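Given next, in structure tokens, is a single chain: the form predicted on its own.
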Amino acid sequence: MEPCSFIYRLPKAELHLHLEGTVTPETLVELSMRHDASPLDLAQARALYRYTDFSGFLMAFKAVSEHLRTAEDYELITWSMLESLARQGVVHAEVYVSVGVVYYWRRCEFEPLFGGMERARARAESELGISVYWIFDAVRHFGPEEAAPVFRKAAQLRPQFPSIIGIGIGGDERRTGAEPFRDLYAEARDAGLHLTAHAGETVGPESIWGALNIGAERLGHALSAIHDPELMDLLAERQVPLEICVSSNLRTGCCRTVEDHPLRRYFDSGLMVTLNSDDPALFESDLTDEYGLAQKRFAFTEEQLRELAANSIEASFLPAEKKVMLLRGIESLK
């Protein structure tokens, strides 16, 4: 299903997208060939891709994560993954590194390879026009010992670097819910970050209750919550932005189906939606080719998708007179 012309031209943000997660196969090998005695050819780094369910495609992350080893590295794959969104009409994103992956598997310092992102963030907005902020990630069942590093770095390199501008949780919720976290989310807060969580992805609506509890003002999947009608009640009463992906909950088998997928029940019932692409290289499914399902296979119109880009933008962390600018380009467009 080849995304119109329309969703293109579209000015949109994407907020939930994991850098690790946009390196592609071609670009394993090229990492591969700096790093490995014996280089990925492409064959074995798309077989890499492949997983049957959550457990699985974890391990994918894990395997492709484990290629990123320098600044430069960090360089290639954060402006790779700039030029892509920049030709899908992105204006602004908010994309979540994965620091506890750095410290837990890894042992390693992140500040260098935190200046090859910072370099790529740069060069993108004065030759491509997109934005970004950085959201680290810690890995949930690793526990709050492992996240409290990354937090804590988020906190210690801010003022330096206001794109860091939040830190979030992700990793798999069957095995760590958000309460153990509850003391390092009012610390980030504290330090002036956002706070964001993965939720009810692959358990129920206690999970999102879970996040909203320790304070995440957005939610990642929230694809429980339609099983809660007083949990749905008060998304749509506070107007909590949620991170959809739905090509990544098929995916992964969160979801089995299209047709069971919430997004338009929870558009139609007044939530705060948003649609993002989360692990495009993983999914194969680009933040176009999200817009494109909404409107293929959820019959949303075109001013339904300009209302979905104005959520992206208004769920941002940005400052509200770029908001504002933001919100006019999509009002404009013809």
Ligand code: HPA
Contents of the next structure:
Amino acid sequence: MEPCSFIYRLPKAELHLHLEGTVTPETLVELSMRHDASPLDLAQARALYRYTDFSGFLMAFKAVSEHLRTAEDYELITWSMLESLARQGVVHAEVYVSVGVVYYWRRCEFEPLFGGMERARARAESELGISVYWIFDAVRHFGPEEAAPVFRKAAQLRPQFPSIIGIGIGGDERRTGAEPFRDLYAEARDAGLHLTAHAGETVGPESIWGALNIGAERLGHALSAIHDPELMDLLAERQVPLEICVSSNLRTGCCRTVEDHPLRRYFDSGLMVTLNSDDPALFESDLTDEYGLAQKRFAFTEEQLRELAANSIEASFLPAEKKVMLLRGIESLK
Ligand code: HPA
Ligand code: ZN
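Now show me the form predicted in complex with hypoxanthine (HPA), since the one above was the form predicted on its own.
Next comes the full complex, and the chain you just saw is listed first.
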């Protein structure tokens, strides 16, 4: 079912979105025609997006990422992503880019590719009126040695590119927890970067404690917090923003059914919940769909959806004056 017009009109921020996960099979075919001697057809491209569990999802994410080669590719996918976000009423996005995948699998320089992303960002800011920050994401199961150049590149580029706002760790937390990244997180914070971490997506609450213990300010997924009352109290008391991604959790099998998902219980317990799409092309769900899901399957009223949108602005890394301006737009929406 189509999300209602209120959801489209609601000014909102997307805080958990992977650039590579926004690339559709159609765009992948276009990129493959640019680069491959025997390009993928649409059926072959679609086959890359099939998976049955979380490990399969990570492989699909990697398969899509491998087709991104040049600065022009990154410019195209960034522009397509931002056009889609603007159509959904997204006024600000904080987007993960998997610099870790570029370094580890492709062994190439990231800066030229980032140039393409920045061109699309600047154009979108002026033509679509959407603001964008980048979060440089490392692949946690490659370990801290591989994460170090990712975070240091963010620190090095940030003075020239203030759109680089923070760092994070994605990938497989069953293989690598947060603790090994403690020193690197401290170093990134000292460089003025914000700290995020995927945590409690595939494993228990100890992974969320681990992310908090190394200074993560915002948590991706945090599904398993529901099993730890002490952690729930702490998250509520500190108002730690949670980047909730319901469709992602259902599609990867991290959460079995909608009824099992803790979104409603988190919200009712006073946690700082935001809704996000994670990898829309891999989960076939964009941010308006996530708000629609909250409304239809979790019985969120329009006033509560407005609260979720306000949370997304408050939990962003925007400066206070811009937050106030955007929050006014949410309050005044009829
Ligand atoms: N979790 C872990 N790794 C990922 C994700 C995610 O949500 N999206 C892309 N890589
Ligand atoms: Zn994610």
